[in-house]
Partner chain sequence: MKKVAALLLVLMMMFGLVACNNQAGENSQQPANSDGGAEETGSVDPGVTIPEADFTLGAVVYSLSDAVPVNVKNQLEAYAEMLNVELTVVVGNGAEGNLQGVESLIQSGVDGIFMMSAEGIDAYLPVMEEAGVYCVLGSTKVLTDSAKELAENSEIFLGQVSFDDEEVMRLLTEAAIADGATEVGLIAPTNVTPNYLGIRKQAVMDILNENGIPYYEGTGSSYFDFAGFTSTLLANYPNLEYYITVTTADSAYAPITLAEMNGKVKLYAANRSDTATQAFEDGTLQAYVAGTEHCAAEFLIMYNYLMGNPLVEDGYVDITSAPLYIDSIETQQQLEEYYNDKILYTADFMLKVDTLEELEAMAEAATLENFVAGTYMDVDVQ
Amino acid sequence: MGTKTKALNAESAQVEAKAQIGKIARVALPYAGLVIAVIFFSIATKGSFLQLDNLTTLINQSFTLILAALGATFIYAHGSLDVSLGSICMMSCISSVLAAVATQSGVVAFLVCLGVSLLCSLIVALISCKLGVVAFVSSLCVSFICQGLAGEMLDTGEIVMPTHIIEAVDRPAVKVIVIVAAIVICYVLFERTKIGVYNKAIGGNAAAAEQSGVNVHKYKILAYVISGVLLGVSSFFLICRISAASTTTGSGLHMDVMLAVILGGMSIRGGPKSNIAAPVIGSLTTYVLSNGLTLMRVDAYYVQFIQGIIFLLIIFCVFDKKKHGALPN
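Kindly present the structure of this chain alone in the form predicted on its own.
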């Protein structure tokens, strides 16, 4: 009996060790993937990838996605799925440019962009929390409303942001400062305050969180507020980069955000394992891949194909499909 018990204990310890190694590997894989991609493209492009001009391009390309994904992480943490991000971005950009053209003020344009984004995000949250509508459905409704209003607001097809506002805002140094500040603030909110801790608890088990005294609706709404603010900031910088707003501005942003979060190793089912590093790592990986492949003169269609294959590999390797897959059922 003693020999059999020792054998069972040894086998159990071996299984536990393998499981622990698997967990560490799943956490490290997104970081390792980004590092490997950077090294590979640096070599494959003979150093062109690391040139200052290209790094500036990477900052410009990834800026909007990083900020939007940082905000959306608070929503994903409690298990909600917001598909209105792209439409809200579009509505914010159009409203911002209209305000800029009318007042010639960058400050007014920024405040309008921020206000519209925050208002739309709050509407999604209130419909979901106060009326008991599933977050996916409430965000889909707001998305349709934004698209309809945008069509009415734009008679000419697109509207251009005044040049002096673009020149004042669209600077790599400003974007780096904003990204660093956003990451630090989001990290503190997500990991060190009740907003992040409670949203992760709600994503793990909303009923248990409520029984423990957590005001579920309050902290869900706060998550949408944070998302709305960051989406507003990212939308303003986006419109200053592309210079003109139309009904296609921000198209597909919600899918890009979802992809970035998952590529960063976080399940959008939410829960205690949610982390604020995922949207940053995932966003950078997305644009490092597209930028590097473009520098290698790979056809755009093949770029999407390769990204899709890598996306599937990440999901397969990072997530435990039996327990908590990347996507909600």
Second form
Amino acid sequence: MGTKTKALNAESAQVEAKAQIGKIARVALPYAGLVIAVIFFSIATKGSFLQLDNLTTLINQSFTLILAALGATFIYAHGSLDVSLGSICMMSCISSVLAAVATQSGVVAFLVCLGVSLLCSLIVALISCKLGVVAFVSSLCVSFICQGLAGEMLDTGEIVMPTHIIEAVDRPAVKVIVIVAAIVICYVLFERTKIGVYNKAIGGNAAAAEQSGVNVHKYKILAYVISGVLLGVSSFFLICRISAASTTTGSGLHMDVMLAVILGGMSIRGGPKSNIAAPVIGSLTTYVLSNGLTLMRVDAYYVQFIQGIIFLLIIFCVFDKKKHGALPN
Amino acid sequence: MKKVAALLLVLMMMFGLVACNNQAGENSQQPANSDGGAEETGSVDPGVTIPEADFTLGAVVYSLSDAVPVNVKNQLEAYAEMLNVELTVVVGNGAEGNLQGVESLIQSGVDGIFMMSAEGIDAYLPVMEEAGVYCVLGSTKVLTDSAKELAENSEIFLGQVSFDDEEVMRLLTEAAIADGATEVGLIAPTNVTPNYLGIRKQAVMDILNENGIPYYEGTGSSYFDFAGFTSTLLANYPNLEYYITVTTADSAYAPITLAEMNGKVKLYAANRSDTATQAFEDGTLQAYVAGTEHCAAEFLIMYNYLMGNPLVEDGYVDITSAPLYIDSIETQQQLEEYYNDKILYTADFMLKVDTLEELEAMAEAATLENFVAGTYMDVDVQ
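Next, report the structure of the form predicted together with its partner chain; the form predicted on its own has already been given.
Below is the entire complex, every chain and molecule, led by the chain shown above.
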């Protein structure tokens, strides 16, 4: 083999090695960030961060976001943007509490919460898929509808969940079981079934997916169904945690979910590189950061500054702007 | 390689900043402003011995993008520094945000927490009760019946200090009616919510209904879209002259596009306005109410209790602070010179206020006239 050929081969091998390292770094960075943050705060707070009480607090705080973000990941995977999550959460919570007050039944309250969330998510999906409206716009419309309805439903401005239902539901053990089950089920659905695979394919190239025989509308609607179910469960646990529902419940949830997914290293443009671990990692990182910095008594301005820096870091290091940015065009 | 280097540099910067902040926090905290209308305001008198405080405090404010919560933060930090108490301030918005803020502060080991919002009190008060952490509510009061019952039965709810929101809106609404308002544009969130904004909105609606005066509302894309509420009102009702808002006349948090209103309408606002002077000169702003930001009374409720001097034996302290009614460029300038961003009280005075009667007298003396005259500390304290 000539010298020139050898040099070219060596150069090619180097480029490939760099690409592999870059790929591994991009995938590993969100995980590494979480591990580093946990280690750093454990040391900086002299162990307070790892105390059982604090870990319980972290689970309680991140629980609802993890569930909502897991569901939303299916929607982001096919490249849609849903800004109705907060409003649907609010409607679900209000409906659930009204049902709970009327029937004094936790089961009924849960089923109502789930049903409302599922119904609203389906409406978003059907408007988007069947009427050809962009998902962002259809979700915005549903968001407005929910806000208007909620105001009519609540005379007093606030309604309180019966205590016996809260006591039965709002327990760390229950939450651990629910979250583990949700993660396992979502992993299987996202990585091992057509629902996840096809949604990622649609996110990669919807036209190509359709031509390959994928029923695009069907799988997009299924993604919204999954999101609706998980959002319903999340909303029920949220209302049991905060005890009272009002028209500000769930406010800003869609932004928190979006940030969690991006912080976890997944682009909300979707596509084949979507991964179900991102919402879990991102949600945990969000709360580990705010919890740890509060334990360290860091000034509130610095907390926001550091969160912003880390967010930029993730965007800068994880997302290859040429191939797939963090955000939709 | 470059990306890794950049990442490492930023991480080092970040951790360095955190370390510096902690060191700075341990050494000293500067008051927000040590200028004021009284002598030695915002400073420790040389002859005053500050007792050692073996407790730490926390505070949850709803935003760092709005002048009111920022000033609350500055005020609390200044009084904490003045009286040698460690204080941590976190941001929490809405019921869940307040609960998260409370939980994190409890984990950090605080003994008492100032809350700027009663939203989610049904959730956070039991959490504080279980942890044995005390609560004082500032800039707002318990609003719902369930919250009032909770506070009354709670052993850790020490007190609350705020305006009477209904009284504030009565002042403003009646001023608009006296000025000739026959119909009103109401700038408020669409729904009546269980917080100070909802209370204020309901109060305005009740007074207008009593007087048979119709009112109109705008629409917005979110709960805090005050700019949207204003714009849609201006567009849909071009002849509407009088406007009442339940929040500030302007702020980063809830902007209501004063520029659009310039010279066209007469606005009555329920909170601090940073561009009030200009708005008064333009003839847009007619009046607003200030005064929820100073937290000396709230601080003293918590401080006295944790120093072993509860101001009430059973129940909790309930102080209604006087609203500062600003309705001219002159009073606006007085507010800016003698009140806004000022740390008003001295350590000596704060240490002397140790009974409920003295605290009530202090709150009663907190009027604009007294701030201008410098007589707001002329309260009979032992």
